[in-house]
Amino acid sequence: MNPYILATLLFGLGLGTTITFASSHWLLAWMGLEINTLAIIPLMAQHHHPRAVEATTKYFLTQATAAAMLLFASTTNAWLTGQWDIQQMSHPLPITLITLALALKIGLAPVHSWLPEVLQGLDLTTGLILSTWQKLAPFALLLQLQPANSTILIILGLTSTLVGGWGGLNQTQLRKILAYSSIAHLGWMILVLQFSPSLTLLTLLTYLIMTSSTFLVFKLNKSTNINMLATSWAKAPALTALTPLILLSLGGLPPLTGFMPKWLILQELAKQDLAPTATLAAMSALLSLYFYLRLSYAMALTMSPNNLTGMTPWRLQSSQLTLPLAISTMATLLLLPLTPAAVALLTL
């Protein structure tokens, strides 16, 4: 892709986000979620590959059905109580119609297909702006709703964890596994959305960098299914051997980075009197991790069969920076002594 377009769309990705992390009005807020989708969509669509197409074609349907959706809700919202305010939501018609807009846009189970479909038609660079930033601005939204009964994000929650966890258990391609994976993540943050806003951030946080260095890793591999990753060991034999800490700290493994959010959401909810919202949560965390568990047995475990000349892939430098991956990774194993600051920080 030309450089100057290239520039021009991830521009156009910054600014529709920007544009809704600063709204108070609804027509502004939508406005910049409509720039986000249409900036990303050349993106999607650069390689012309027939599945990238038709993975570009189902993201823009369903951003397009949501935006409707999110317009229609606010236009109600402003006749009912002639305001568009987003703080001022006060009618639960308009706030309910809102909130699943919005999940339909992240893609929270029930509302959930069409992420592992789109991913998969993806290159992993594109994945990974779909799976980390296009997150941010519907969140901006949610965190700024007020919600007017607290079971729909509940059911959201625990739907999405249980999807997650069960969607990801028979897949063989990572680009699948890892939406899942994402499902299963905004599914703790919307549990946690309305008892306390700065946890569902700090959750959001630890997933971006988590998600960020997942991605990073299977591109630097080269890797999309299950048994291209029991050849990454001749590669980077030094990655390797760091993976699995990273699919465990995305599994919510103590004493990586990936337990600190689960553990203080259950915390939470305990505090809410969700004791079995809570327990259903843990549960449905175990089958998340049995896919983790599984691409880590896959990478680290297992040696591939040696028996064509071609399993064994040269050891060729990789044009692809390692910073970014070095930083990742390091915030994804490490972070979690660090719990106690990021609670207070949240806290201020």
Second form
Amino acid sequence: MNPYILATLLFGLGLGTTITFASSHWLLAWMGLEINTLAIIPLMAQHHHPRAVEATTKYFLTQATAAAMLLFASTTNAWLTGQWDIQQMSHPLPITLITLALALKIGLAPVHSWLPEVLQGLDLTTGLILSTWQKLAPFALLLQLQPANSTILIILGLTSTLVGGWGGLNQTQLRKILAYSSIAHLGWMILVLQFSPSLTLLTLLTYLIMTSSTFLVFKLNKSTNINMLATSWAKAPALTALTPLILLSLGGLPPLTGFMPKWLILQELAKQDLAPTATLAAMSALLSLYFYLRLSYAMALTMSPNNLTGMTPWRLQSSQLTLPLAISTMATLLLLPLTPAAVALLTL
Amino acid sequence: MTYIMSLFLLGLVLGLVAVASNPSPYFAALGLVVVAGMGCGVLVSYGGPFLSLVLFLIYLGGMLVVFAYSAALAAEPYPETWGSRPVAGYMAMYVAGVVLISSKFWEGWHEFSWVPGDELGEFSVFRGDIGGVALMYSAGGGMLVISAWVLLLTLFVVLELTRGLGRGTLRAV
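Got the form predicted alone; could you also share the form predicted together with its partner chain?
The complete assembly is shown below, putting the previous chain first.
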């Protein structure tokens, strides 16, 4: 792509999220979200093939619907309460509508069906931007929605963890697996939103780090389905050794970083006397864990049959940047001892 | 005044039905013109002349014209107008639905549940929304700058999506 256009679009992505972060007026927040949608559309369609164009179209339609719902809800709020401030919402109808609109924006169940198809049509870098950066702005708004509708949030949360687990079980394409993993993690984030928004923020940030590692691993190995992952073990042995740990961190196993949010969320749910909810969420994490284990097994715990040239490739210096992967991998694996510091830093 | 208002609203709903009943895009665009025109009439009477003028100028005079030219590029030999069987079926269904639902709101206290922007003083441009316009151009100046930048970004996005002729994103171009 023309570098000037690429720079303009990336600037637009940054500006959109910044505007939403910095806004206290619903119109400005909506503008930031629309700028984000607009700027990522050409990035998604840059590889001009029909599958990418299909993914772009689906993404545009769902995000436009969500943004229209957001605009409608904020106008209704202005009509009912006379003001546009994000943090002063008091009427339950606009709050519920905005929660549902933002749920459509980020891909929570039951409005999640667009996410696997959209992610599958993109290359891994754009998929990474979609799964990480594009979640920040809607969450900034969700964290500020104060008297939230309790039932809706718990239903969204539990449905998302279950759908994310069950949906990912039958997938062989890695991008779809990561889409369902995203849905499940978003479910955990929404589940604890009304009790402790700082835990939602913590879960979001750890999810961002873990999924960045995973996308970057797949990008370095140039693998997009389980078969390609299985035959990539010889390309970078250090990575092959670390990838199971990254995937198990995504699955939420101690002593890796991914355990931190799940542990704290279950503790918070138990403190709020919601033991059945906590149990159901913990059990649904087992479903996701199964497909993370399957990926680890395929890549590192088994040496898949391959011909000689596949098993002994030249390990030349990669032309891709490996520093982001190195940093995010270390963060994905080793941040659990910093739990008290993380919780203290992220008090909202 | 009530008569004109009822006429405008009836035209609005019929125009919406004409768009939603899925005819060919040229006829749907005509429906949109009717909807926008009638909606502007309602807005003017209830204190929103600025919004009405901007709607005519930008929506009808800018966006709809561009849409009409794009639809003309994709012309089809047998366009489906409102007389053809499936479209007429949809229209009948929508009109029936509107009559059914609105019959719940014909009597009683619903008759007085309109919320006007201000009282109908005179037929002029200086009405209730002028205060908001002044605020938009003074305190909201930053937002206008961002809006202008977003429009430029949209231009670049559309140009990027449509460049390349047959090898680009939209192969039919």
